[in-house]
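Shown next as structure tokens: one chain only, the form predicted on its own.
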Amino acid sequence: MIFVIAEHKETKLKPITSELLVFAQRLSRDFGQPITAVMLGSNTAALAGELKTKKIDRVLTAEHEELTDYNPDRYVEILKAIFEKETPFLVLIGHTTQGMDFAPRLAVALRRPLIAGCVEYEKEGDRLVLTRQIFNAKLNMKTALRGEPPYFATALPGAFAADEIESGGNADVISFPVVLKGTARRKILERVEAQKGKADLSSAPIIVSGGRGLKEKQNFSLIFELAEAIGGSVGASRPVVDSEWLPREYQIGSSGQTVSPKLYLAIGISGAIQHLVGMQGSRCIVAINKDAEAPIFKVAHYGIVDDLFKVVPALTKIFKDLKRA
């Protein structure tokens, strides 16, 4: 059995949940393992109903009023009880702030291995080999799992395309009886949301991203105009943010957001490894740069070697004309 820990917030499933299900569906085909999605929380009927329509076998819900807000102590306690009863083959968790808060604790509690930040896998005979990136994605490290299951793995956001999820299922929804012991060590006193940009880049289908090649802050209007014309969101490289052309929430890369849109336009971005880490999982990458040797062209599916100050306005005009047509 492959278990997927569903991540949700404010009555909505987070994008990482769909990505984990894509990962699980691929594994299920290769290893012949059924899939169970685990939903922890309170009043999760609507979310469980959404999950059951995916091509999976079961949705296992664990409800309690103490799970209204995420609590790592309670997550570990409940999941440990579930996995001691169910004995899964593999447990998939998002490599997110929440996932990496409780996943190591859970793996230690069950004395099982955890492979963090997975981006791919291979099947070698009957053995599962997981791939994770190290040294800012300069190297891929393959890890073969040994010992008795369950095994635990976190998947890096953007590693598996959420739009590849298979739907059309009608999974059984089963309730797991929750019995909590004692008092949780951690309690949420207040929730303060960090300032966000105009769009959540982690789930944006189209991103138009600008870099140092724009030369000055005022020229970033070209990026916003193209993004509006194409119906996309705006992103930026670290030098742009460091120069205070845009706020930090626009930054894409190892120290910013990790994205995997259907279309990523990299404009005036040379392609430093820190930036590539955050966007190389995009389905289609189009790079515009006057330097033909820029590293960004090594990951781009399409490249335009030319002056961006000529190319971008021309593209914007084309898309605006298409909208009016």
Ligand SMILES: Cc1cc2nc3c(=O)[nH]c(=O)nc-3n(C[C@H](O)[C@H](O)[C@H](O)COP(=O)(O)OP(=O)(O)OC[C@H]3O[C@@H](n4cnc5c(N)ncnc54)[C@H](O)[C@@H]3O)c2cc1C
Given for the second form:
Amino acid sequence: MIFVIAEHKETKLKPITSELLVFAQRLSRDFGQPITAVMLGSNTAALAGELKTKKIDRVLTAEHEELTDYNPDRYVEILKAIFEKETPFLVLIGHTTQGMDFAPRLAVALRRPLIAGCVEYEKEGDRLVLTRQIFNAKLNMKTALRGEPPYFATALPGAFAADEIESGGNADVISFPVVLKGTARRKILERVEAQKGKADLSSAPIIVSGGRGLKEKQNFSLIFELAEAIGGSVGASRPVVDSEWLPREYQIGSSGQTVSPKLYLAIGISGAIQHLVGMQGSRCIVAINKDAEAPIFKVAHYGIVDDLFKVVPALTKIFKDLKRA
Ligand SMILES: Cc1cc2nc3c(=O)[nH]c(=O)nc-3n(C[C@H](O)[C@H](O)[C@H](O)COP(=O)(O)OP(=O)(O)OC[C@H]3O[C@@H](n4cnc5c(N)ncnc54)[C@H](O)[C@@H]3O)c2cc1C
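What would the structure be for the form predicted together with this ligand, rather than the form predicted on its own?
Now the complete complex, all chains and molecules, led by this one.
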């Protein structure tokens, strides 16, 4: 059985939950393992109802008012109880702030291995081999799982395309009886949201990304205009952010966001490995660069070798004209 720990906030499933389900659905096809989504919370009915429509086998809910807010101690306590009763093959958790907080504690509590930050997997015979990025994503490391299951793995946000999720399911919803011991060691006193930027790239279907080839800050308006014309979001390479043309939240790459949109336009971006690791999972990559040897063309599905200052305004015009037509 493959378990997916659903992540949710303010009565909504977070995008990582769909990404984990896509990961699980692919694994399920390859290894013939059923899928259970686990939902911890205080009022889980609506979200469990949403999860059960996905192509999975079961939704396991654990409800308690102490689970209204995420609490690592309680998560570990309940999940440990669940996995001592169930027989998981693999437990998938988001490599998110929350997942990175409780996944290692849970793996230690059950004395099982955790493979953190997975971006892909392979089936070698009957063996599962997980790929994770190391050395600031300069290298991919393949980890074969040994010993008896369960295994624990976290998946990087953006590594699996959420929109590939298969729906049309009608999974059973089962409630797990929650018995909590003593009082929690930690309590949330206040939640302070980080200031929200304009760039929510994690779930953007189209991203128009600009790099140092734009030369200076004001030229970035070309990227914003093209993004607006095709209904996309704006992203950037690191030099753009380091030069303060745009805030940090726009950065894509090993030290920025990992994205997997349907369409990714890389404009004036050379394609350094640190940038590629953040966007090479995109469904369709279009590169515009005047240097035909730029490494971005190695991952691009389509390429335009020309001056971006000529190509980008022309593309913007075409899309604007198409909209008007
Ligand atoms: C620890 C570490 C972490 C890093 N993390 C990240 C990260 O998260 N994200 C990231 O992006 N980078 C990251 N980097 C930096 C990375 O190594 C590269 O330096 C960076 O990605 C290069 O950005 P760029 O492609 O915009 O610039 P450049 O490499 O300078 O490329 C500019 C490109 O624009 C093209 N160009 C120039 N003029 C034109 C024109 N008129 N028309 C068309 N094309 C033109 C050039 O041919 C060139 O290919 C990191 C580096 C380190 C060491």
